[in-house]
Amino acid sequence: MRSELTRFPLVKALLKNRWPQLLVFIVMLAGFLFAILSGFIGTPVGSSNFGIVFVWIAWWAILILVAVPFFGRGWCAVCPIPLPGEWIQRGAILEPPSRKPRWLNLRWPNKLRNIWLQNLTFTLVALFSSVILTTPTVTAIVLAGMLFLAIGMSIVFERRTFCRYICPVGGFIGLYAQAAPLELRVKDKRVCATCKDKPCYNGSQVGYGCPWDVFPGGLTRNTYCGLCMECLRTCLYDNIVVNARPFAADLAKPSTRLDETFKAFIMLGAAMIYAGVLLGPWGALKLAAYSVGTTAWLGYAAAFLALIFGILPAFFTLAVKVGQRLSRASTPQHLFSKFATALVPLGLMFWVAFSLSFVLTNAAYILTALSDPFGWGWNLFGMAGIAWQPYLNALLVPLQTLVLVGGLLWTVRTAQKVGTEVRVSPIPVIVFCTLATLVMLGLLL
């Protein structure tokens, strides 16, 4: 059951007005640039550097524990990375752009209009994450690189090409946004079909065309809608709404796209590896992950890639085939990808459980980094001398267990629905997910 949030005048006015969003954009951009600056000129000690602490602890906590599970693509609505490039591309900040493109405005190649490149960029970041998450200069280089790449792509290509096809963060947000209880949709698709100019997609004198290259009239999932609200502002017929809905509503329509399927395996495997490297007691594994370029790191990288692109998909394929054999069913189309939909809630809860431990263990650094962002001995807010301590230590294990068990039950229900649709037993897939959950429990607990 869905409830329209934009039926409330105040909510609708806030979403249609560009000023609140712009103010948030400016704050986010200032914080983003400050994180880059602190990475370059601040202390090399990661736990005392604003860039490390606020990107990989504070922002990560907000993203994984709040933004993605409850607001889906909500972070994309205020992300500062595409902002400078978009301003340059439009030649405007608040005013609608001129109808004539100012730059090359090329269309992204059809063969690359998928998330395979996002899968690749996330995998690359994940392979080097142990260094990125702990070395301020490397974090600054990565953030600055993303900013300048987004600017360059805005000059060459139309709309938010970087966000849609390249951004390593955007891919996993889009995957897990399907589980969020928030959506942007149209009231009546017949109105969209008869609309001649389609300003929601093409833009008009009152607003921009969809930066995400999405036609709202065809939206059925959250995966590629960035919640920028431009279509809400430009629709001539008041046909765009923002709804509250049940969790995981999009998963009722299983994806059949292989690029999205492998994103689910990448995210599932990466969560398990992060838990082992960043939270586990295995010194040799940690050393291998940090020793970029060495033989040990090459072995670590090979194992990482083998897990996400080989081992997990292979065992999952086996589970699907066993289920098919048990059901004596013919081979339904896209069976592998449809069942992989069950990995969306499982992977999301893996990341929540991992992040609870990572964030609560390191949250004390936030207060000290606020008072001394560069590690130069400042004490702006009187909190620089606060000693490190983990928070909610007694509740951490019960919380993680609850999250993982809840995620497994959610996954079981999703697999059962897929199995009913394709008439194939979901039991082997459920066994696969149960074993993966037990491994994750062992890594975390």
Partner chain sequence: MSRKQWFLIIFAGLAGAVIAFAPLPVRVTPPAQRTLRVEANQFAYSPAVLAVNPGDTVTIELVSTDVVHGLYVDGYGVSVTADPGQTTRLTFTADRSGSFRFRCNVTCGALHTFMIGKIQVGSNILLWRALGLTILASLVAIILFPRPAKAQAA
Given for the second form:
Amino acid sequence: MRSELTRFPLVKALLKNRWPQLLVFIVMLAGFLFAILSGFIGTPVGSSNFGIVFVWIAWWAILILVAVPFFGRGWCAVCPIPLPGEWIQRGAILEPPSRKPRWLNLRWPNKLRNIWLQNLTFTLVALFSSVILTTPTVTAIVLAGMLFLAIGMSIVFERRTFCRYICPVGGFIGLYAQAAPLELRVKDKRVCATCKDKPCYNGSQVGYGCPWDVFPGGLTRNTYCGLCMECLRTCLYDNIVVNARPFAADLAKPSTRLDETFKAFIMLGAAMIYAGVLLGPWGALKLAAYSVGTTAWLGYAAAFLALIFGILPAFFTLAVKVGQRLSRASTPQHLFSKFATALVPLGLMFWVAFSLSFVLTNAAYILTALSDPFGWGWNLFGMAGIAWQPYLNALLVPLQTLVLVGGLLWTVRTAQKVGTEVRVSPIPVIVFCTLATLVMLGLLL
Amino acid sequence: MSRKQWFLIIFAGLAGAVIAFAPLPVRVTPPAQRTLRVEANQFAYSPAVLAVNPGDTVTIELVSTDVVHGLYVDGYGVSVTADPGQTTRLTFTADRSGSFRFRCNVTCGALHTFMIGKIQVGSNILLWRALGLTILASLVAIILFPRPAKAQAA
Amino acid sequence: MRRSEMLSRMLVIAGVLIVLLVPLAVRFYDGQGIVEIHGRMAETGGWSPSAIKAQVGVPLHLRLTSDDVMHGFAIGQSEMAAVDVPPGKMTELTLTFDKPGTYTYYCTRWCGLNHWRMRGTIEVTSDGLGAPQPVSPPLYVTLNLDIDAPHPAPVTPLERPSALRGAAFTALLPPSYLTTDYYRSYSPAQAFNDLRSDPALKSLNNAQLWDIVAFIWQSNTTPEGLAAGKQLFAQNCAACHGENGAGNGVFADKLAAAGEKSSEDMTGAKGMQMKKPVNFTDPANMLGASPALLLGKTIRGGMGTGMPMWGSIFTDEKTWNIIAYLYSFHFTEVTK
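Now that we've seen the form predicted on its own, could you pull up the form predicted together with the partner chain?
Every chain and every other molecule in the complex is listed next, the one we just looked at coming first.
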């Protein structure tokens, strides 16, 4: 069922050589800084500002509609945020230097070796999202903040602690990367078991130890592998491969971690809330979400948190409990988390359906922002005067229906596989997911 | 797979096709002239949900109550702009059924891109079809894989 | 250091510098000799800058943009066509002034209750040549009118007067009533009383006299003037006074609500307060106002009541056109 992509010499050469990746990094870093710059000195009108349009329309579209579903952590492989910090941390940009600089190089605290902090950062961004994604300066501050935090953490801690434990985006990319048809694995685990130096984790003359603090030999899921390709370069035994595989292969091994489970709830709830608040016809809700600090906003924030951390998990728990009753099963461990694996394809498809509407409606701004990135009257590609209009509007509803119904089928199969494994009826969980899909359809169509 | 399962799959496919595409008897209402007054302010329309019958000649009177706003109807591609104090009218024939969003097409502040209303022309048939497909999909999946006998290889 | 490492560092630095410096450099050189004006709603700052200097005969290059909602730009007391200033776009405009003086530029698209506060000035100087325009005092000043005093109409017509019917009595009417001076100086109610006590018109009944008043008012305007007045009213007045003049525009309630609170000055003392816009369709009020009085109210403004001052914006001709249009809420067939 898997097809090794690295068996093609060209693919392997492109991944193993540092230059292609570096060149992409440079372009990405330039674009990232350009977005920050335009946020600070460009027009404060979001829909005409490169920073807003490129981050929240173009990048978001590519990330959620293409990168995550098809390449998993593919974005992390080219994300420019760690580059400046790693330059300082490693003392080099390309290959490992002969003498490494002595920074603090601390290990990340054990208690924080989970994605709860990422759950927190994402929730914070989500609570303020109406302001962040409409105000160029705020977007620029958030982007710059991420860049500087990553630099600071590279100096204090070893490896990419920002990416792994803080980045609000990285958390959900990891969760949904499990569903992607692409993976980095080892060919033969026995080779790793006998490998003495484990340069993939510890680093060597030719490459760095895994920046994501993962031992490739133990990889069974995509969640925390950033596809940075360092292990491909350091492995002495040519034991690292990149495979094409069936979608959702990782979901066959249900997660037992509560932090990941809640990530799934956060993403599921946020997609539903955004579909209602941002794309719905209720103006008061939009104003409440935007008016940060007011009573209305506090109400919105409370409802947001209640849905994500209270209502959805409570109904889900109920569903799991009913399933247990139905099957008169003993109580296997981590039942809640294991069943929540089904929420991974469901949440991903909710986000795809939501983003389709948002992105197709606003795609026209990409053309104008390319030609006049700062709203200064430039016309670089002659498209600055293009009038706004939604694109592919007639396809939207059929596409969303397809995505949501397809997503539900995928979810149901995932829940059934979990049910088989834990010997608990998945039907109540399926009912929960079906109801959620019906609500989402009602909000979007 | 057993024959029973194959039958079920074929049945589900047919049922799905019926739900998705079957022409429905349309309740014909004599077309009427309808004038709907819609107030626009940052960042909402009031009323935000309009309902008309297919075939109606719809006139939307757009009254802006703070800054310049527009109203663009998805699916119809028609639009109108109004300044405060200058009501404008948009007339079109509601010849496509379904639910369409209408949105502001004159940048009107931070939440401009989210200033959205809905116009329902007849019933929102695509939503009903989608809901039907969803329930069918989940029922079929439950019946198709009723009681997983043994744990499959992970 | 290896050459590859060197090269990659240079590439990274070059990439960063290019994206940061090129836009700034282009911005700097592109902006030479051009004044860039940003428009914001009055509550968040209005125009910036709001004071510009220019010289007679020297083209003034402007770039206009809005930072929030749709605005417009025009120069007061001129025939310059207004340009739109849409958010996030740049509108280029070149102005050349042939007379020195202080010009007002103002927003021409309603952008909230305080839209009319969005104004700025251009100080145009000349090198010795040409003196500022001599300013003659407006009519309400020469007539010594108290434009803040109530002006109830002592008499009002029972039915809507008709200029067309009034025209039938032209033969009887002494020509002094038809002069512009007469029309501008007296209210319709005063004109009615003058006509009532005029022996030449003794034979006419009240309704007929009102028809003559309507005729006098019509004879002081033209269809084009009324059309222009109507358009100016729609663009500048209707948001508060209502599209039909009834004082019920979209901002009327907000003005009334601002009421009490708006009246406190910085020391807490009560002054004029925001109030509901005047209803132009009420004859008891409107027929007691002379064109000179309305001119005064229009150009000086309501001083804290929410009524803008239009003196630096409208030419006299435009103001007279608006005023003529206001009376058309009371007289039929005026446009005929």
